[in-house]
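Just one chain follows, in the form predicted on its own, and it is written as structure tokens.
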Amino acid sequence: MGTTASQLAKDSLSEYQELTFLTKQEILLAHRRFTELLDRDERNHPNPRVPMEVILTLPELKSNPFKTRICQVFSTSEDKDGSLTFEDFLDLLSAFSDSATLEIKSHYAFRIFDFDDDGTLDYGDLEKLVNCLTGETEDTRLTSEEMRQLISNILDESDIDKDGTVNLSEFQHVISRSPDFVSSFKIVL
């Protein structure tokens, strides 16, 4: 499905847009886009990888806490560098689209606050996620006591099986119950 960075063929755009929940309009946008974070030379290669460092640079990905985790996520690359080719850009985009649904959008969602990728969000991925969301620094980082609190907090309203640990099910019917969700989990070019 590799396609050269220059120019997108019709039965590569028709292709897209069957596996994304992209409009052909969205998925031309975001070739251009990804296009003009490439340097020159690497326009012409079959397919190019935009470095993560680049991809932060994005407006819509350079003030959101998680734009790291984000670009982990979607990388497809083998160094784990989070460096993204047009397809995983596209992914990308495609998952934080108006368009996706309650299910993928909670799913990606679930993998970008699940830190250590065991599977589930434990103590250290949920203090992780408050930093994010909360800052840190000093006159925004609560103290050892808050966060113990509003971690037991979060496990006590989450974790239905009391293992400890929020997972995918667990935050998915958390997840259900947040009307905003949906709305507020998403990226538009």
The other form holds:
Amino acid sequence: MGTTASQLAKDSLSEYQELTFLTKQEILLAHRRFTELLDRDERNHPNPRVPMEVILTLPELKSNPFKTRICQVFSTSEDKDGSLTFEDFLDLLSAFSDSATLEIKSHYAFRIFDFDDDGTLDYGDLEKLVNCLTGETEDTRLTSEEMRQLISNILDESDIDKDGTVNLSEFQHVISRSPDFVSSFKIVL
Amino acid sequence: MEDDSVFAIGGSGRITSNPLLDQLPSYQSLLYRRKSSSVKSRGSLKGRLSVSGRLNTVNRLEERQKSQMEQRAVSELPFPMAEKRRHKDQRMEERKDLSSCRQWREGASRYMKRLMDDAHSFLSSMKLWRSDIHQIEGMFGTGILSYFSFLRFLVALNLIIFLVMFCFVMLPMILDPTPRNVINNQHQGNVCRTHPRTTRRILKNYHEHIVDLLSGDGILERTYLLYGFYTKDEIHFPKVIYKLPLAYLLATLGYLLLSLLWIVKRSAAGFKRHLIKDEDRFQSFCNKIFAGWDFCITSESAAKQKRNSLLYELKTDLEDERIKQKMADRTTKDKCRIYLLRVILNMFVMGVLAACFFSIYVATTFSQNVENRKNKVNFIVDLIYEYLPSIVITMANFVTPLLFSVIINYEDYSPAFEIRFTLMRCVFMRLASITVLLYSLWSQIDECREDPCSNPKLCQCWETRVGQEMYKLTIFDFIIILAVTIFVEFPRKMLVKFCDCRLAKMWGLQEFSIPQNVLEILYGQTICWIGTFYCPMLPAICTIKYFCIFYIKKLSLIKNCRPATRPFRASSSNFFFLGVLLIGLILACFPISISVAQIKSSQACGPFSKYNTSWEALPAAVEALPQSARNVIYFLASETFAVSFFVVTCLAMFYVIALAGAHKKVINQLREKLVMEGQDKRFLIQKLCQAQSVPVAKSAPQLHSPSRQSPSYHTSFSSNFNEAVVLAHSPPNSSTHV
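With the form predicted on its own in hand, show me what the form predicted together with the partner chain looks like.
And the full complex, kicking off with our chain again.
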């Protein structure tokens, strides 16, 4: 059940309202922005899939250091190439919307930060995470000594069972105590 | 072969499949969260169980989690859209089996929910400045955004306060069928010989009009602006007698209480999270890393700026830790030297503060007494005399933060503490300057009691004079903010942009310093709270003032400023804003309560002219009530009730504290248990892998290179351990060990 050319059917609109956290206006706006990304011939396709490079031209994602990870996490394509259908796009916006619950946001945040997709955040994941946040160039990174100190502090605070990695429950626990998370984990079109 | 790793993997499938480890309940629970609850995959799950058959615990786990999931709304499930749809269809199927009554109820509740969502989205689209705030958020992130949403909150608060005063005080006066002739009353109670007021002349100078407008004098004294106009004891409407003094008093108490409740409600969420676990530092590393990036930033330059500030913040925090370590290693001689230095510098700071307060006192007394001088020199000099207290306060508030930030460098605190301490000093300075101003006014009013003719204008109607003073402070504050933006920040930007000299480059653009801006706002709001009792239209003036300040600050931010190097986080910003606002409100309550309860109200003007003090309006009204109501109120005010209420509150407080202590102990015990269980599990996994010796040994090297091909989650345990090391040591002391 995809979207027809330029109109969003009324019953699919109410279905999307029920299945996501978005309001009617937000869904319509998302539909408009998504169709703008499509080529002319793709618009008549029943369920068009937009490649990752085109999605990353959206201004909301362009400057985000996690843009590739976001596309990969929400993509349902078989080739795992980060391409998104309209429903994937809605899932993305729903998880990042204002009314999404903390649990949903922390679940997807965990998946985004898990760079190697192994189900836990280990030293390598955390190191990549910090480097994404501070910048990729040589002079904007922390020294290895500082990185070690930082990651050991993070693990001190979040690793409850002391196994050297942060799993989903520990992550959700530490996020529930983080006051900034809800306001910063937000994308509004 | 079904993909049963928890998250989609990028490379080839699983490398090791350890059927025994796959039965671990914790692994099964993660699997279950990933897959949908359709019968198909449940069947496949059962099929994957090993030769040893189903474990009953696994079944029970499945049942419990299925029921948990059913209770959550479909939108809250962390699955892609297709699976959510399947889940929803399945639930619809199950619902068809229910009775039609329940079906109808479910349908109705869903319809209501949709209606509420629509109403909610409609209301939020009506919010003030939504697009402006969205733009600022995209350009600067959530830290600076919190300042602007704070401004929006203050506009709403002041508007509501004005509505309260308008409905209960101004509207009855406007609708009064028999308005009192105010001009005749000016000479009532005037026992001193005063010269004919220059304001009574018919034709006034253009200059004098401007002075009057800016100082709340002259014609403005006889308008709704000031306390002195409301000289009415009772307003006789056709059917009811409206007691103005009582309404005035109750409206004042009402707006103070309303502000308190609204601020507490707004800060409740922030406080709750802060108080849950007080061991954590408020801005912990996890908060900075996991919640560090503002996903709402849309501009490239803002993203670059955010990265720089995050880097700076992290480096400073890490250095903080190292400095703390160094501080712990200080020798006694060093400590003595540093403490002595701190004592000297603090005394210097107090000396500076005392000098500022004394100059404010002198300026206020001079400004009040200048009315007695007969010769009006020049209208500009007049204006300066009127505004002298405001000018002195503003200058003191401008100079002292610079002084504090210089002094703190010598006091050798950790960087985070330095910032907080300087901020505390600035807050103290701002609020104390208001206190000194009010104290000097109070001492003037006290003089009136002994000698009513020393300062006739003040003594006749001191409330109006205080109201005028607050009005002048508000106007001057607004003018200063406007002037600083236009005459300081804008030229600075021009200088930096067009002048190539090194000095300009070093000076750089203005930093948008959130703490200083918030203190300005706090100062203005405290003045508003104190002044509303004496000048009922002040909240409306403040609303307009904050409305204009929003646009001025927004323009200044976009055009002239760069964000601060050390950013203020959104959450701690909210905590800080509402905390200082609360302090300001409590401070504002003191002068009002002293003047209402202690100081004798003027006889010549105002609603309380018939009473001794303003508070007496309330007991007088209580006397007029019927006997039963009077008895209830007397009982509530009696000592028996107060003491028993106090005792009950103390008991409740002790109970809650004891409960919290017990919970904390339990949490610590559970944490220790969790660590121990984790160690147990790792040990057992090691032993298991050992026991399955040959197949595991072959794939052991691959286990240690996790990267793309790392399979399921439990092998990350084994990859963290050097098996040889574990074998060499005895097993850890576990709680299951007898």
